[in-house]
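Below, in structure tokens: the form predicted on its own, a single chain.
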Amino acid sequence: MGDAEIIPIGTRGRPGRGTGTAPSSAARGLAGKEARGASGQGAAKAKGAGSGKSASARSARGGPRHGADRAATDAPASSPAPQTGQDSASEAASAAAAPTPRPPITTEERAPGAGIPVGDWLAAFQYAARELFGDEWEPELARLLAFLRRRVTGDYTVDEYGFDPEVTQRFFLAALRPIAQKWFRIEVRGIENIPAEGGALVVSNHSGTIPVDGLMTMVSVHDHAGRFLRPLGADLVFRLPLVGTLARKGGATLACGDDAERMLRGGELVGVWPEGFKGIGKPWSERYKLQRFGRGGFVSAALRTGVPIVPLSVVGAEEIYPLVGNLPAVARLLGLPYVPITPLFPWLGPLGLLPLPSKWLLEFGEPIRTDDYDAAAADDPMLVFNVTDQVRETIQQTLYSLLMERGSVFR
């Protein structure tokens, strides 16, 4: 017993051995340069101490051990064992789980028909386009192809004031559509008197701090008579440099009686707003109270050319900007006529120009005749007075009318 040998458990009979099996190709992947120096110089240093130690053993056992021990004790030190058939399996199956690395695809790889295929995209423009312009988008869509084409190549007119008539059927009257009809839901009574076609002048009472009547009453009178208003608008508009050429396109021009007497000689179906500023920045203590209509500039037009002067009483714009204060001197500083405050501006900044959802109600009178009066009596101060007292009176009449009837601002 004294003689025995100590052999650790777990190595397989070969002291300082380990296991007995060599790491695998994918272990010894794994593990750097450094790694790999490191793990050697642990193993010689082991392989000494082991060395070391057996030496010392032996001295304490008496003496040096004859030849057949000596070989059998130094064997497993001095030579590498032959690994077992199971070794040589659990290092095979090691290499082959380790993972493959793939070499990096180039465009040149890349499947020819890669994408989206043109089926996709015919059948996603054909959604959109039916989404867009409803069941029969085809035509409405080669109308717009039309449009577009006609714009590059410059193939469409203008008159001699500006008025670009497509422009103005399908963009501007149908960004206005939706804000009259659904936002102010207005209501539209006696169209049947403006005339159906030749020179007429629609003369309305103005309101709303910010000329939002005008527009409205052009898309109304597109709707429902099916004709083209052409608005005669002050000198600031035109000063502005976008709203100027937008309101040349439009239809509007200048509030001279030269190009009104033209319009109406032409055929045009002209509005004009008398109060002016006057109208629309009244504060709302002065609401649906007519101000002065001026000098009576539209009545000499009319008696001029001999048009119909049609009256249009238009209630609902004084509630969507409430008047209750302005700003002098701010508007001195830029030039405008006035600076409005209300209950929403500025004091909640550009949300503050949103119109209040007012009901609204246009009614057009009875056409008052210039035709019987001669080409002399536009010269005659009385008579253009007492027309022009005539249509103010007519409208502001008929303005108490429709208050009156008119039961909820917003309903």
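Residue numbers count along the first chain shown, from 1. What we label the rigid core is the largest C-alpha set whose atoms superpose within 1.5 Å from one form to the other. Because the structure is predicted, anything quoted here is derived from the model rather than measured. What changes on going to the form predicted in complex with its partner chain:
- Here Gly134 counts as shifted, since its C-alpha moves by at least 2 Å between the two forms after the core is aligned.
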Contents of the next structure:
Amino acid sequence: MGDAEIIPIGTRGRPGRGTGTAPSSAARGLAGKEARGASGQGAAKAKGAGSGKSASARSARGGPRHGADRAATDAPASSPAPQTGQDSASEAASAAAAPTPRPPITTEERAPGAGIPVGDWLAAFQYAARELFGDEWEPELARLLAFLRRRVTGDYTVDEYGFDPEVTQRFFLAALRPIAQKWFRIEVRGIENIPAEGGALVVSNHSGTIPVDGLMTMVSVHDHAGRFLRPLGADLVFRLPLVGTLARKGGATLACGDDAERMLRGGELVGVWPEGFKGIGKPWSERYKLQRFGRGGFVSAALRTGVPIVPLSVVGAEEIYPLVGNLPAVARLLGLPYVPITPLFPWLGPLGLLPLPSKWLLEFGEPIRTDDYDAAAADDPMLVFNVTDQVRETIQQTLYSLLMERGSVFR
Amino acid sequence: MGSAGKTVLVTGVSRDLGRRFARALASEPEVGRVIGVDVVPPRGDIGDVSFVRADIRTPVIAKVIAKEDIDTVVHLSVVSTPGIAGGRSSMKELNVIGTMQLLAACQRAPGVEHLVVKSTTSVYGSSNRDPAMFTEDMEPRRAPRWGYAKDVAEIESYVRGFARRRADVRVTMLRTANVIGPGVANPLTSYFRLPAIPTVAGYDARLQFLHEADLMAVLGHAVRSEVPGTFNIAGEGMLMLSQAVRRLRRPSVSLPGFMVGQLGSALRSARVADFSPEHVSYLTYGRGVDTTRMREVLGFRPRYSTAEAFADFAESLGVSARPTERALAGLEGRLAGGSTTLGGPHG
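Based on the form predicted on its own presented above, generate the structure block for the form predicted in complex with its partner chain.
Expanding to the full complex; the earlier chain stays at the top.
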């Protein structure tokens, strides 16, 4: 502490407005009378590291006067001038304040990293690449660059629904995975009920105000079963800008009989949430009570194509945005099915969009086979309703048993 | 005249595609004679086609059919933009009244055995409630209310009425996807020729294309094979609008939907691009058509896929790599080439 060099304030700069050869009258006026009178000895008296109080006054007024006579003898400030009779403190003060034209300050190395040798750069780059991609960083990086170039040049293929598997795998699922694993800590059961190949229809309960459960199901199915789940979405999804585009890129298509049958015939794993908006928009008091299962359209699609129906029960999605209120007037105005009020939204603004970190359980039930029925079965409304009820009951019962099993919402 | 083959009447030969099709048809061995009809003479070489200047909007066309003893009628005189016809009202008249007159003439001509009508997939419309792929028996979710799509919907209903009344005539209706190619001038190609391509913000349309060569081929195939029915005609595969723009290496400008429409109107009145507001819904939602019937019933396979047709068109525009792409390609090349030097220390 004691050894620290004390740099008096104002000793390095030029006094006054700084451009002229003499201090401005304002600067001279600032300096006290006695200081001005003592200027003759003041400069000589100052010793060693100089004392802060008087130094500022001195530099404001004394410096230039000294500088003026020194400049003639002492040459430019930057050149190592011979020290003749004056002590170092006043020398420094006057030299800094010298009104002589100083040579322009130049920076020889302009690039911020120019001083670092190329080898170090390469090493740092390699280290970063290895950190990011692991030991196989070179092919990985090459693959990433190739991927970026394909994206920039449009050199990729989408299927007839607009599904972009590459971007889904690399971006959408990668972005959702941490949410699924770390935030909701999803536990998946009965994944073996999803057939390894061929068409199948996953039917799930729907909840959570925003269809986050659909996204989480997509991630879980992809990570555990290794297949893309192709969701069927309401027409509202495809009317919304951005949402509709992302949905199609992520593999969704319109929830209608034509598309469902087409996808199932094409051997895709299709996900459907027959409760629709009634399911996600139901109030908190009705949580885990299945709503009406549409008109059974998904069953007739499965019957027509003969694919198995896999019931899926999702526990935990109800609690992410507890829907405690609704704004029907605003919803009508915006053309939306409902406008939610949750404990956090809209009170906290965008922060209210943060889902509560509930613990999720996904249980895939035993597949319900439909290939035993004959071709006319899909046109038999009674049979369709029976199968619909069977699926609905299965999901509801599984929900109850999962709820019994679950200790706490957040654990 | 040798009665070796068919006698084909082709309407709308003054336009480029019609002229080229008629000329190609005339050189085929199965076809005896080709008579081209239009209000204005074709500008280019029509080869062996005999041109008759007749307006299909008038009963004159009936005399031509009777006199020339036509057995096959190929109706191509359906214009897609008011720019070609000289205004929306005359476009409507040419499309709808022309078709009515032509069908009326065909109905009275006992010799007519086969009618080929070039329709378009625009009849399916574009909306957020569309199925991913339209099959031939599907109806549009929103009936087209104006413009080209409405004209075509009306034309199709007249053709269906004709088919009912003259059950002995085989009617082939070809609903073609957007035709694209180096020599095609239609609203979509003029749209893609813009230096910066306006897109509807927040939406990405699914597009299907048919190469102009395939359009010629399918029309010829329809005349030869005489398979009746309605068929969707499109190249294989699907291209997103964003993908198409990237493949063209052109910048795109995202605008709200209504501004794209306004821009289209402005460009049309400035005669920069014949791109009208009715394309906005197509550029918003896009459209996909199922071509199973084309392959299995009609027995036609397009030579170009959607992507290939678009690549052929893009090549004619002169595609040059943009800076980002060059930089990425350079980096990639350096990594591939320099991997031995870079990999030195650790491997």
